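Just the one chain here, the form predicted on its own, laid out as structure tokens.
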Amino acid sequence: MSTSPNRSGAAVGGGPGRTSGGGPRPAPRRALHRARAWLPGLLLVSPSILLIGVFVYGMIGWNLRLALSDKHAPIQEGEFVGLVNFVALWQEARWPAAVGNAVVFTVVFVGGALVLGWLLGLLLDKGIRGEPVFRTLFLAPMAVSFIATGVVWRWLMNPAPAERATGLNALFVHFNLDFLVNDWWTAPDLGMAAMALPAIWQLAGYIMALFLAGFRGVPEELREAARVDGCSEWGVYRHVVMPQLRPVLLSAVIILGHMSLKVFDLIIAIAGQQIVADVPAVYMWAMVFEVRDPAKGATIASYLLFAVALFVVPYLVWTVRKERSEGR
């Protein structure tokens, strides 16, 4: 195909990066071309950018900076002493006990989350009457704070003895259940599972919500068609629901996880800051608040962001292979 000519007799045209003679397009003109195309997008997220980088990874900068110091006091300067404060911190009698707390918190708390969660939302998929009502109900704990919900399960989990009991202990003496009776969180051995009740409690709906969103987004072909293979109601489950929903429940244990590794409000709520109960961030808040050792309460905050980084990183790592996996 020919293009015509102007006037001085130079060809119009050429296709991109030329000009109307035919020549290269300049290269300011150019370099304008492709700054048009992601300049205004980098413009309209500037702003998250800079907050992001000085509130979130500036602080976390800040706060390795003064992990790895010796400021030990508000009004000390402090000198670079390596990983000094992360080795003394395991040679403390506290430490490993907050550390075995938060472990026992973290693995009832997720382990009972996600079998009540499961369950609850198996129940709703199969169709119940009255799901929206029953829905709501589940979800509702979701709606309160764990400060409020420490206080309530503070009352219900009241360690006193049967004859001055309240709460549960009190309903466990009022049906004969004396066996039942118990120390609750102040137990020395489960106390910390005990802890996790209320967490368990009201996390449970949530993962109800997930679960229940998994198990409605599997067709309904896959379904029957495993029932014509001779499959059971559980076996359709087992080997058709349940593998489609592995995505939601890596989910599920990341949120879970990573919440129960820094939890605080609900163990200031129940117990204070009595040792039986002690978790790392309940110790960070001690040494910076009180005993105001900015270094060590630095050097707790930064194992806690280790802690968290262990399930959240693996899992954002799985998800970017995915997503580039499925885009090819």
The other form holds:
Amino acid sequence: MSTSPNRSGAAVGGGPGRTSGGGPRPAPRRALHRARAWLPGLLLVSPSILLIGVFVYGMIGWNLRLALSDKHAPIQEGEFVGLVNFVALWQEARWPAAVGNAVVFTVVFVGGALVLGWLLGLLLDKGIRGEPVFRTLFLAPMAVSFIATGVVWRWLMNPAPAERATGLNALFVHFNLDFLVNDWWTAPDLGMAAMALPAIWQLAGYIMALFLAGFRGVPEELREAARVDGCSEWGVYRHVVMPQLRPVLLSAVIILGHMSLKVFDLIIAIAGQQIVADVPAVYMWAMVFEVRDPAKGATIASYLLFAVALFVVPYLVWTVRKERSEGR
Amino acid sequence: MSVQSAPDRVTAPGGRAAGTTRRGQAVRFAVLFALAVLFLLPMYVLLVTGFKPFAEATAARAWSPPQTWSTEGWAAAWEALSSGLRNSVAVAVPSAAVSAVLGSMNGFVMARWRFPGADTVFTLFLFGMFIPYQAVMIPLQQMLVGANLMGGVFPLILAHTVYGIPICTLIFRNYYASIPRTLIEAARVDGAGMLRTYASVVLPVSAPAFAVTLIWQFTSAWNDFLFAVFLTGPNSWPVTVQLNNVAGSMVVPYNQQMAAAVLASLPTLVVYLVLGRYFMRGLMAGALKG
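Alongside the form predicted on its own that was just displayed, please also present the structure of the form predicted together with the partner chain.
Below: every chain and molecule of the assembly, starting with the one above.
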């Protein structure tokens, strides 16, 4: 490639401001010129494109191929069998139960973290003595691993009866609140609701931070205008602040939702592999490591991916488009 | 707002006139305080139980402070976790560094040196941030086994580096989007190529974004369990796996379990407490808000 006499011309983007002279340049030259402007950028990103291409999309494709095969033992070759595994999964008792558990967990966790986080944000919004301390405290669990959280919450939610009880049950007995004593996560029906408590504890502070940033992003003039119009303080929140927070709410739901569907560490740390607290991710782990059935593990993984992609993909496309149109 | 409430008005930090009465503030403070106490319960349990001698870490004395303070739980926990702590450092530091550097390059290009299709590539990258890692685990393991790369901490470094690229790219892209376009274009007009512009205009102002991504990546690599379980053997287990083994065993007494949980969490907690501002920005970037 010959060196261009005019490097900066290409760099600014070539474009319509072509200089006069001997008429328009031949089209291929122009395209080349323009490419010189953006090609280095593409090259700089190419290692990452390669890595993401192979390790995200390549692996997803590979996983899907496994899920569509009958490779039910690590040494087997595996033939293409279509959607057989995807259908067969629903015929097992364990899978629908695991999905049900994940649904209960998701509803309680997402709902609980949103409500508590929103409440904390609301309480802190106007500024209060010790605000930095409160903020630091409510956010701290976020810095800790689910495994460490699980260690202490398994102790807190220990279901052992009265005299052997540790944790919250012991505390309830001590304060004569025996009616509160319960089986926590070992309860067959709503045990997963208890399992969501540590997750709420861990993420509520994050939601608080999101809402707090959202609250404070609402211009004071807007609130003041509503007040002048005779809005009560609550009315200002209800009619002026809250509607502005829909994007925050949406990203909070996306973040919590995708975490919830793939919950794994927390379950393992609290319940280990007890069937009562089974979720898809734990089920998959068992299929890969104990039953050693790659096709089945891959099928479960695919279902997890679909579930997440279902709401994340539209969200991402919408966000990036919106940002672009706002001229970011 | 009624006239008689005016003397009671307080001014919030930042100078905004807060429309609440003093009594309203007292109520809010009380509710916050109560919630803070609830939030602190697990931390109280961790510390109190960790400092109990073995004989005292029982159900009967579950909630009482130790009668005699003891460090035996801590010593045992250190014994059980020290190799895992070393492995976690060996994984978290390099993977955070490499994905931050790659993220910085990507972010620069996607914000200020765009190529056709950059938005599509960016969206595809972002999806990598949300995928359940379960969907790549089996192939990743098979590939590493096939390439004879399993063993040691390398597989874990690789995984955290690659899957950290999306969030790092997002953070840097949003950060670089705030660099004035004119600054970049001036450099271009002056004849600076891409690398030159990146190195002498963009990199020098990147420190805050590097702080955010390094902290964010360090924390998530440190706290990860799933990759660790799939991709490492006993000699290269990071601290989360060791902690789970300690705590999952029936015979390990509570004082040691709690001490171990604190030990395993200390590095990220310290990072959070000392560099909280950057930690926060990472969190916010994770919410796609630049």
